[in-house]
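First comes one chain, alone, set out as structure tokens in the form predicted on its own.
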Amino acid sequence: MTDMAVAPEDLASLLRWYVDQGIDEAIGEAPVDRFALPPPAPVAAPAPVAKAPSRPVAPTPLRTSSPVSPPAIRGPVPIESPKLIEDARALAESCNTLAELEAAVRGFEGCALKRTAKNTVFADGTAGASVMIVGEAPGADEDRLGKPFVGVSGQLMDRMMAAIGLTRDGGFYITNILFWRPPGNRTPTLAEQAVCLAFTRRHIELARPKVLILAGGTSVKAVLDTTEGITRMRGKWVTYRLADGTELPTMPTFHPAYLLRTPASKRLSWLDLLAVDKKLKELG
């Protein structure tokens, strides 16, 4: 097939014919499948890695006796510890008067409750009275005023004691096993009780009452070191022994706050107070 020259006017006529037929785009001569997947791209071979010159491995150092840092402690660290309990006991035993003991309690920083309380609540009434009452912990009114049993339950306690002829002015001396209010009046933890109990025991020794009254289950369990509940313990005389061997007749009884919640139990508490009055008369 020989090449034939095409006149320019014929090419123009051919292009017009293509346009008239709707062919207005240039298309390659080889057909293209637009639905076919593209061929995978060639993967380049990884370049050879130069081998590092070999070095002798250093020997693992031997363990020495130098101290190892302890792991980090997560969360708050409890302030109460056996060491603080021993410190509280030693401090309490060094006090020879109630004034010294009160100063020691007010200056003691080993109980976390002190950081949330407004005041230190030490005692009220007459030191050296024949009856000493040990309650559980200060409430909101006690924390605000700095004295034990001054709220509604304290007013009930005053009326109960007055019924057997005892008042704070010469008749009885009153305190708690804790000297600072637990937040929200919650039950004090065993650690909090243990720290304060060292001072409470010395408190009883220095006050030296003729009769000891423990008001409330927490006070009974802590001071008497028992697991018996207040319902089983109340109304029964027990003996509390001081460090020098002196034995104090002790009466467990309901806390007045409990009596406010369950007025029917006031009759039982009245029987307890009658027993206390009888014991005082027996002791002269």
Given for the second form:
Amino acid sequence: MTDMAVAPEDLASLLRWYVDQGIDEAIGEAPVDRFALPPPAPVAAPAPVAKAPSRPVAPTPLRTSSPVSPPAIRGPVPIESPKLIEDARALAESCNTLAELEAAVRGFEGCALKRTAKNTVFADGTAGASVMIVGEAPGADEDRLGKPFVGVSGQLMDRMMAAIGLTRDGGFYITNILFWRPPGNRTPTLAEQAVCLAFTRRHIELARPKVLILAGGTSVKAVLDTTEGITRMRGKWVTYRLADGTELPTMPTFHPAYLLRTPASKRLSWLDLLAVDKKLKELG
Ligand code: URA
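Would you mind giving the form predicted in complex with ligand URA, to go alongside the form predicted on its own above?
Whole complex next, starting from this chain.
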């Protein structure tokens, strides 16, 4: 057999390729082929027709190696369901302060993303500030540090907000619709979004900003429950109505990660932030 030693530079370039594809975390000791079919269950011999017992029969202990045992579950199973979304909503509604809500989110086990995330990423900045920003989902840096928007796109967001005089220290409060990083930054499923959104809606109610900023198409679609794309939505004020009827002026804007890829769009985002600044001055 030939020696198949791989040159270190080839390994390094393979790793770089993984990272470019978003595969930047090892979450198991061995790879799992999620497309593999489960092994066919052995066919059980036909059971003889039983005579009705004349007296009660002790239950047969369940044998896990029995030919009729259910197929083994391969890998994580999705755990969100309409019932879990209802549970999340009821739990969120029972919270009367941001501290209670944070504790409820941290203790919640109904979102599959929590199983692969390192940290729960709840919020950062100043609770009660006049501006609240809702982004999409934590990335690798946020997952590691347990805070939203601390990677490169968060740093761009901070610089843009600072340009209208707002910092995390008193000027704005920041969170995401998801509290856990989707593995490899994959797009969160609608079920994962729905479970987290139950908490995020309560989050907005309890934080009660004067102005809401929705950063990125996923956040805009989820919070405003629309199918309209971010390119059409950005830069135009819309209203987000709280449960008590309060109307929050809401500005959809591009996600900073998009701006990093498409710097020419920064000009449009700057206009969005100038509109936010103007609105805050009007609201006093
Ligand atoms: N992108 C987001 O939407 N949120 C974060 O916290 C980081 C990156």
